[in-house]
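Here's a solo chain for you in structure tokens, the form predicted alone.
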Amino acid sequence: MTQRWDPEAYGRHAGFVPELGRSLIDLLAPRPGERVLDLGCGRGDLAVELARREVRVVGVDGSMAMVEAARRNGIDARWVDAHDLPFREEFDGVLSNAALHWMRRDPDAVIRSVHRALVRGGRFVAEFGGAGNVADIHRALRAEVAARGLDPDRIDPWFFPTAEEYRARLEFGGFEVEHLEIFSRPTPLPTGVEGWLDTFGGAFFAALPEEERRPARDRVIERLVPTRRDAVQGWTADYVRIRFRARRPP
């Protein structure tokens, strides 16, 4: 089962994953009239920030909803793969917020694409989930569609990698990494997990009969309790991220 993305109901229960990631922009620190690709650019949250710079971006998704919201937002957005992206030396940069962990099928196809898609010297930034990411809401989903006689590694959507492991791939694929670090992100969750698994865990759900997902998801959050929700702040996700810059030899 593939993730399903809304367009709107990501910006009311997860509009702070662009915020948090608005400061890759200064990291992949563009200049006027540069050319950047948005890599899983979703609503074009980003890309319109760096439209704002001077910056010539396009966004590329794998969500067609995303790409139109993206669209709507006037960015030139497109719907695309991002383990094959049809671009060739064209980039000076490629930015990506919270995306990579969702292309679990091949990462290695997908930094050998952006490679490919920057110009010579070009730097590749992102920020997206590393080991240890969201842990107890990821255990609890895994734990609930294996208690229903599913195999959540045939489920499991997402790809979270040790600091060491994807500086390697980084390398293994052609990048000198000139920074890359791994550290928590504690974050409060606006509408709740209800509304994070509502927006993040479809995956998880639409491999269920449509009779047991409600039933899953609240048994998900009873799961959950305990270790995610405090009394004074409410629900807070334990996020884990790995940031990086990397650069395409000259």
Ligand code: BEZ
The other form holds:
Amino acid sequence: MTQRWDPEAYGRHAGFVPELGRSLIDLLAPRPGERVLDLGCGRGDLAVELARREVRVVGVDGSMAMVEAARRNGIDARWVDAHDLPFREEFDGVLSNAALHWMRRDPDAVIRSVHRALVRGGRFVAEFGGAGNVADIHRALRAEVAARGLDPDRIDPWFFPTAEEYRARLEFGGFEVEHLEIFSRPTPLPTGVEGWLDTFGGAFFAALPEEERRPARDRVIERLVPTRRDAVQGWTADYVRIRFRARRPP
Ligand code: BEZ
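The form predicted together with the named molecule is what I want next, because the block you gave corresponds to the form predicted alone; please supply it.
Time for the whole complex; same chain goes first.
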């Protein structure tokens, strides 16, 4: 069962995601006129910023709803599978924010696909969820579907590698890793964990029979109160990010 995306709800519940990823553009340091692919462009928030800097940007996303939203924002956006990008040595840079952790089927195929899309010397700059990302929420979702008789490994849509693992994958895929870090970013949730689950938890709930979805969501929220809700700050998510810049050798 796949995740369904609603661009409008994404803006309301998770507008902080592109905001917190904006500094990736400085890590990419694009020059006017360069061609950049935004991998997992979503509604195109970062692509719009790239275009503003006179970068020739193409966005790709696996969700048609997001592609349409990016087009409405003026972006040349395409609906394609990141495991098999239809580009050959076309981009000076590939930028990706909060998307690689959704590409769980074959992360090495994604890396090879990005490598092929870049010119020699091209940069791959990204941020995504690393080991321990949203660990409390992830654990609660997995526990809830397991308690209802499903195998969480078959449902779980996310890939949160360690820094060492992802560096090794990039190198195996032919990249030179210039910078790679993993860090914690506890993040307040503007519409609570309810909004977060409604935006991102779909794959877990959709795997359940219709009549179990609402009670399962309520139970996940209950499971999270002791660790993720605070009287002063409200709800926060325990985000952990991997951020890197890698280069296809010249
Ligand atoms: C993230 O941006 O880290 C994330 C978003 C949705 C689900 C899981 C992780």
